[in-house]
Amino acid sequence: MDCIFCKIINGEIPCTKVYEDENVLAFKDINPVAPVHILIIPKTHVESAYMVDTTSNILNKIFEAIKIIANEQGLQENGFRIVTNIGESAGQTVKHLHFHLLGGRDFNWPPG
């Protein structure tokens, strides 16, 4: 598979990981909007949150990640956004699902 997100769970991609499970892989965003931008992705290769199975556990696994890097990086306090994108009109660049978490400034909405 030729997808950016399995090569960085597997290994052939280097990131800056904030956190680990197995189900869920978290990392710094290369190209951060935000002092903290990180970016959640399942383990198991899905297309997007349109594609994910209903019957599957994975948004559970993705949002408890996401509560402990948000408590990690002391964001609960002020607030968060969270983000994910559902086709390239949307600004999906990469077909693997994942979320966007967001902090450390204020944010407008609606956004650009």
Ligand code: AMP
Given for the second form:
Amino acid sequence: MDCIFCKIINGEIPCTKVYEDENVLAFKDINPVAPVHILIIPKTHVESAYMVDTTSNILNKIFEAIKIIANEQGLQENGFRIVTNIGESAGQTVKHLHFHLLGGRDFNWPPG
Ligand code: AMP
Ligand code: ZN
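For comparison with the form predicted on its own, please write out the form predicted in complex with this ligand.
First the chain shown before, then all remaining chains and molecules of the complex.
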């Protein structure tokens, strides 16, 4: 499948890995918009959060990883942002489910 995140998972495309377990991979975003900008993805291809099999426990596993990474990055005290874009209007450019973990600065709300 022509999916850049699947290629990162199988090692065809390099990444700066920050966390990995059996089900989840996390790596630095190539175009960071915050001092900490990490992408957390399932190792099995799913197009978006909308397409997740909610009878699976993949979202639990992803959020377990997010908690571990946030602690490692020292973000638990000041807070951080988790974003997942779904589809064109939201600006999803890579059609493999990913959560942006953003931290190390303040963020505006509502988002633009
Ligand atoms: P989205 O716009 O929500 O689909 O986010 C896709 C993200 O993937 C963007 O923030 C890109 O900078 C990031 N990205 C694209 N290609 C790579 C790559 N090869 N390694 C790391 N991050 C990437
Ligand atoms: Zn994929």
